[in-house]
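Listed next as structure tokens is one chain, alone, in the form predicted on its own.
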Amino acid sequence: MRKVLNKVILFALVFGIIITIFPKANAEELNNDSTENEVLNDAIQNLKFYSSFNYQTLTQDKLNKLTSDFYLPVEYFGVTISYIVDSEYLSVSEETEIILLRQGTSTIEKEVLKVTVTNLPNIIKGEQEFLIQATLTYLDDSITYNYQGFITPVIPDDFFGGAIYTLVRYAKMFLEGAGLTLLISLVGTVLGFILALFLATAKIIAPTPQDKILSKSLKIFFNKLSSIYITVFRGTPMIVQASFFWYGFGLFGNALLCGLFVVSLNTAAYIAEIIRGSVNAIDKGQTEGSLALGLSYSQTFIFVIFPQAIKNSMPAIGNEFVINIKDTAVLSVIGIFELFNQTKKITSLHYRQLEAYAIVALIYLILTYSITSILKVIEKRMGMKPLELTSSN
């Protein structure tokens, strides 16, 4: 019985020792693995690349717009790092070098590999992706992590190369600006034409002896009001009008709507004078003939004189549309990103004004020439005779 009891005690003692020793060993092994993983993950999250120009840290945004050489650290707090760079535009040096990095008021030495940008893609190819495969090793554990970026084309030094670069790189901005310019010009001309019909009518219709006092007073009032309106809007620059309504009143709370409003009012003043001149150019015999046929003065004006006057003035109104395409450039003063303001924004991105403004001048020329050609075809088919009454915007 004693022998059996001794065997049980011995078995329990040995079993207890095994349970006590081996779980601790396993826990230590897991703890070591966990520590190594934490160190490696920390290195991945905090690993920094450095610009060769000023040793500043390259953020992901800068890696996505890479244009110059940079450095890769080969060690991070006990973690050794090796790299494989996958790009035809980059090469990694085989030997390390030491750079000095500023930390607060002191400097530290950092052992790095230099990555050289061997060449840059042209603007036609556009941005080119590159991949940096970093293998991080700590004690007996290692992990691989990929860093991605893009090599960005750089504007050439010569004029034609810079112009092609600017045109291709910022084509979307130029198109958006041109589209907005055409929209403002077209809508402003159409609304201005509608308003001009009322202004021209108010200025043309004079009081007659047959008019009653109220009718006569209204005609005089609207005639003076129309004259004042035309004088003010023809006598002040559109850029001043835009600033007045936008910065003075904050009209509509929307710069685009305010710009359309200003272009419409300004255009109406010029088109009103065009229509008035066209009405005065019609032979008076048509008025006399209409009155002799029994038409009233109003009927003669609406059905006989006005249609002819509008038809004859269409070439000059088309000319106003072409002028508005150019004059909308002044709306940049109130922050509308039409064609000219988009170009100003582009020049601020790479400080090459000559190429950008040469391109925008060419775009304006294409727009005005195209619209003029279309208007000439329309005039020819409708048998319109051009009436040369130009704007002085």
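Residue numbers count along the first chain shown, from 1. For the two forms, the rigid core is made up of the largest set of C-alpha atoms that agree within 1.5 Å on superposition. All figures in this text were calculated on a predicted structure; none of them were measured in a lab. First, how it differs from the form predicted together with the partner chain.
- Of the residues Val304, Lys284, Val154, Glu176, the one at the hinge where one rigid part turns against the other between these two forms is Val154.
- Annotation: rigid-body hinge motion between these two forms, rotation of the minor part against the major part equal to 17 degrees.
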Given for the second form:
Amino acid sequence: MRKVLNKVILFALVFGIIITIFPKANAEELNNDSTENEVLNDAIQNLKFYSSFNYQTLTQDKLNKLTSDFYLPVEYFGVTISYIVDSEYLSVSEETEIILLRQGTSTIEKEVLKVTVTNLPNIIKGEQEFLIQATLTYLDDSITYNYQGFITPVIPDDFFGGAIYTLVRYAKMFLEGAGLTLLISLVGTVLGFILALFLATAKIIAPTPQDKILSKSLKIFFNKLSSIYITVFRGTPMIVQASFFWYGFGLFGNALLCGLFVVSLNTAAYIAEIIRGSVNAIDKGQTEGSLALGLSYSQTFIFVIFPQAIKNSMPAIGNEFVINIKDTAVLSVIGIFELFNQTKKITSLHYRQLEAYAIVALIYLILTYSITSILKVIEKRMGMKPLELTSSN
Amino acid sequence: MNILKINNLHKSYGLEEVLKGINLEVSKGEIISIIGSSGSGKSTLLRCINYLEIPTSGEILFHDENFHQTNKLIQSLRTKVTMVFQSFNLFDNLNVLENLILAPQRVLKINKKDLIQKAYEILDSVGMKDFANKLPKHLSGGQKQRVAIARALMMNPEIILFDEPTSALDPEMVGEVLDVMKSLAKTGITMLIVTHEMSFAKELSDRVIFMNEGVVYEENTPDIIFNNPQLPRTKEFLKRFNRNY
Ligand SMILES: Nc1ncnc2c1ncn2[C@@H]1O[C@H](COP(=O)(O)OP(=O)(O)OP(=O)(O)O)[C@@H](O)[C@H]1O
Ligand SMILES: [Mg+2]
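Target state, the form predicted together with the partner chain; input state, the form predicted on its own:
Whole complex next, starting from this chain.
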């Protein structure tokens, strides 16, 4: 069961990344007839439909998000128009009716056909395309012209309906956000790990009595540098670090790169301390056993101590990855559309905060839970001592 | 000619002086057992010889030469004077074969193929050939120590320092390690052995050194030390020792 869940999540992530890279192709162009007749051309260009809500005009592109009834004018400055509407969601009245349109201070009458939205597509189906084929006739000349529109599902009022609507309607945005969050967390953790190797090494290497002045001072210098780095990055919030580098310097001229940079730097400080702790926890006998065979300090470090320390650190480093998934939410402050910021954007599109944030909480939970489970399996296979998930900031 | 000569060796930790002027001469091929009560400085002496501890003063001459000046010299000394520890100190991240090969490959720069062949020969001689691909954590204490001895032998050392090689072992495993050491003694290698295995020391040693409070208090043939010690502290130690074991 868990395996299946993991696979589904993996698929969703990969899918999310793919649709991020390949945005949906544009709807195909309608091939309409053309005519030399200026009156007809003018009619095609300027013909307006009217929405049932205060008889606002529906320009052609406003047909794109249709949710309620509307009206089709049957006459436009001497041009008569008839319609064929092809859609299972719409029905056109047989009889024309007269509506009053406000124009400035006065009102004018319009003879129209009413189009009723008989039912709305459900959210799973999503937007449904429909075509209105208008036949415009002026004197002996006539032309058919196709107008394209989309009927959109509307958001249900209740929580579950709203949540499902939000999830399906904005699935792509959620996936993009989750993909970006995972990408930043993963790359940040990997880069942070590499940087941490240097930081930890600088902090661990101690001068020996046999060292020459130069190498002794270099060791002390890098040791102090590493200490300061770790103190600063662990002692300040990542939201401040991100703002500092982005709003302060506009680093890399690209918020995403800047965000990756900040996450890597921040993670490095934490992982460096993890590695240092692991190195210190390695039995002193390992070092002595190595030195006693004539291996140098650095050889001892590279071949004996570090491999063991890194292996022992892996569960804690994996945990840093999980923490990063949550903590990268602060990158919304520099305008990166990771998962949290995508959710904020979604709420600004449909104003259903409760549903949106409930969903995003669930997505975060699924991400952290499944990755923790995957890491545990890996750790078990590699014979590491698993680490209990500790709470974080 | 002496292979090893120690002159007036002192070692202090802070204010506590642990070695108070050790003088010792070791000739090639000699088997020397070092006995003495806990805290008398036996380990410290051994660890000073290969500079795991830096002596406070005094002189350690290997083939009449001093090696303490640089890290490089100390490393080269350690390839000639290797050590076997009480707690084995096998590399936990490497299997038995890799444990044997690491140092000669990296320090002596011998090619790996030759080393593998040599490793199998040495493992065979300590009865561990079938364990070449095992990790240390899958070995018993006695097996670990035999591998540790094999690892030390890979360097072709002239001296091996043993610091209580059987003290961490379950009683039934002591024998297998001592047997390896006995057959090693016959090869003519020089051995300095800190041990509490008195009958082993008696049987194997050319010379026994009794250490007391940081000095070599009495040294003589095993026969005299164990059957007819000359000095009071030695007598007292052996009497106490025999009562306890
Ligand atoms: N690194 C150290 N720092 C401070 N004191 C030490 C250190 N190593 C050893 N000592 C002290 O030096 C003294 C001698 O220690 P050493 O280990 O040489 O004794 P030993 O004869 O090997 O004893 P044992 O039979 O218990 O192994 C002891 O009092 C010990 O506490
Ligand atoms: Mg000791």
